[in-house]
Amino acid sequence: MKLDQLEKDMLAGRQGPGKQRCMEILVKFGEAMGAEKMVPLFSAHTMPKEPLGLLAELTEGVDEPGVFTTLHPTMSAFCLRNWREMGIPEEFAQKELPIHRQRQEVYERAGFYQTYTCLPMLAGNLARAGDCVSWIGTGLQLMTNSVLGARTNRDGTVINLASAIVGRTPYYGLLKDENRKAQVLVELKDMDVGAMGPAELGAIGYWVGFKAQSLNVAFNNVPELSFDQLRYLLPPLSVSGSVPLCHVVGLTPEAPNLEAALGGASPEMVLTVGPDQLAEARAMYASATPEADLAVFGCSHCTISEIKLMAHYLNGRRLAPGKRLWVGTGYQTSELARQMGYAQTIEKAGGVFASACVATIPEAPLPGESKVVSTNSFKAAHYITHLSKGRVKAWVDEMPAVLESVLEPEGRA
């Protein structure tokens, strides 16, 4: 593998011994992936999780990573603020806490930023259209790829963190223009996209995830969408499968038009996704019950345009007693909610605010009188209904249904 003179002080350790630990790393993995050189990268997101000796090893004499470095949700459900009002279990946050001082503390001492959120594009992290970054999390891999154009791989834990540190990645994969290129053509017929919900349009997403395994996706025919509805058609693709790149036609930076989605090339799959097929997807998580013992939203993160929904749907409203209601965003976002006086109205009615990993991964501490949950996200109840090992049931549907699933009857509140 060919490396700069920065490169090869940092592995020489002349940078100091954990930035030559990383590039002890990358190079070895660069060169087990054919990777003929490393490339600059313009940031990274990386995951708050990492066992506390690796971390230490590999930030070693770091007092700032080698590029803009944001942090991903911490996991498992576990807001730090709100744990308790989440009904997380005592003893699984009792177990976590020290260690997130812990990590907190290399945290700060290596210049990391503490965003604490899955969209990092809404806290100060936004890569442009053929940027190489490093991002942790298989949705916003996959966002990023397609939505933003920018550049990164399914880099693990470990990969990932090692570039954040050094700035550097070995190139291959999908940061080089003959990888991203789409296999699998999707056409959508006799359906409204553009009208569909985030449960209709994850469910799209998962049907699509499952025909597509590991392959890249055009989507044809898709109508102007917004950006919370790209986030829920886009994430479960590599949830239900590892799909890792999706153009959409007219939409996403490199996808102009069909020819240059698809470089050129005859699709090696077409799919036909109708009324049948979304049919089928939606009873994968279908409600066996209106009710349910917790309602989830926030996976990916809400949004500020999503929270004023919820709160103007939940104004005079209550939870009925024993139930819960999860919103998972970023603290950047809950701030302006709370500015603007969404989240005093979602707390009124029983709500909290979680800045974590509401779709539990991966221990998934539920609290125990949880039974069902209710979502709009595909991605939450694939991700809750597994880590549970059936213990919990999920079904997805649109925030009215949701909210409803949990609510006081109207007139009762």
Given for the second form:
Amino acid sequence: MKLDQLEKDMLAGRQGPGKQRCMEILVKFGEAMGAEKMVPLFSAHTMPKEPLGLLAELTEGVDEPGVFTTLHPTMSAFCLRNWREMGIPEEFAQKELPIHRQRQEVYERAGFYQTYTCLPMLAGNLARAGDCVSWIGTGLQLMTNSVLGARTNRDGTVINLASAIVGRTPYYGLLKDENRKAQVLVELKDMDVGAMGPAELGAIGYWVGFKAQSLNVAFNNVPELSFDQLRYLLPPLSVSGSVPLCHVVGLTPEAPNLEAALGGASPEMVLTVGPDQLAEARAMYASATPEADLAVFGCSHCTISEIKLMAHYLNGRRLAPGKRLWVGTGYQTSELARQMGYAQTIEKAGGVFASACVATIPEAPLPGESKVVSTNSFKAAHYITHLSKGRVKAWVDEMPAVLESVLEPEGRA
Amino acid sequence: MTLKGRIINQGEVTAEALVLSEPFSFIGDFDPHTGCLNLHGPDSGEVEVGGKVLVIPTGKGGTIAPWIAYEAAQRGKAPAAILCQHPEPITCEAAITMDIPMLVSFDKEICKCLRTGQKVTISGDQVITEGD
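Okay, that one was the form predicted alone. Can I see the form predicted together with the partner chain too?
Below is the entire complex, every chain and molecule, led by the chain shown above.
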């Protein structure tokens, strides 16, 4: 691999032992991937669940990361502020808290921004089309490549952290033009996609992910969709499959038209998604009962618009006894919600904000009494079901049904 | 018999092979506390991966897999080496993180040439078995 002077200095240890170890890992990995050089990053976004030994090793002597770096939500739904109100078991918290405090010492010393959100583009880390980044989280990696048009590989947690610390990453894979064309074409037909909410959009993404597996996808015939709609449509492609990039023709930066999305080539696979496919996917997480013990919103993290809708719905309502409502969103957004009065309405109803991964990845420390989870997110339903190894059932529906599943019936409150 | 592959992470080791027929992930298929396999289907059973040469058709798994692998290595439960016919980035990243030898893309189908329990030596870009 060809290295520039700064990269050579880091590899030789002239920038300290942490950066040296990171460069050793990145050079080995880059050579394994056939990369000819490193590329400077616009920014990084890493996962705050590092094994402490590895974090210490990679950040030894590091005063600041090599590039602007934000942090993913605290994992396993463990919100540092509100874990108790969420019902996270005390035993889990007492194990995790001291470990996380040690991580925080590193973040403070080294200057990792403790954003704790899976939508860093809404928290000051806005990469633009063509920028190379290393961002963690498979759903976010897909959103970044697709909606922002910024470029990230599906880096694992070690390459991601090492890249953040040195501000460089091997130039290969999705960072290169030739690997960004869609291989699977999805034609949507006979559905009013523009009017769809999170549950229906997520069902489409979930269905396509099974078929497309690890290939790049392009959606065709899609009407204008909001950011909120895209962040429910796309992430499930990386849950049932491992799709790294999904162009939406006419909407996303690299797909002004179908020809551009396909890079002038013919697709390897063409899928048609209509009402039958939508129904097939919805049936995978259909509700057996209209009630649930725990309602989960915020996978991906709620935007202020979604929180506003929720607050309006909850105005004057209360959770039924023993029921829970988690609202996953970054601290930045819940602060704004408080400024607007939405947070107070949601909390008065019994809801709790979590600047954490409410899909509970990777440990699922759900409250013991929560046996049925309702959510508007296919990704959350998938992971909560799988990670709890069947102890918890989950169903997916739109916001009103999910809220009603944990609310005191209207009139009785 | 000698097989030739491409080096992902260099190292010399002699150990027993553990050959799997399905793609392997450090998340889900592997318990980092015990170093044992956690599989259903033909490869299932209380089978130790720690200290063995893990032979796989390909890898798979989410972004957090390298941390799982690192934790296993810290406990002394890492495989001795990984031999993989069709490499994908996450398993390469895991091997580099554990700093164990890993070779890929062999001139012959590695999972068919080796069998579980066989003693193999990894030297440079070569995998050498005794006898046959």
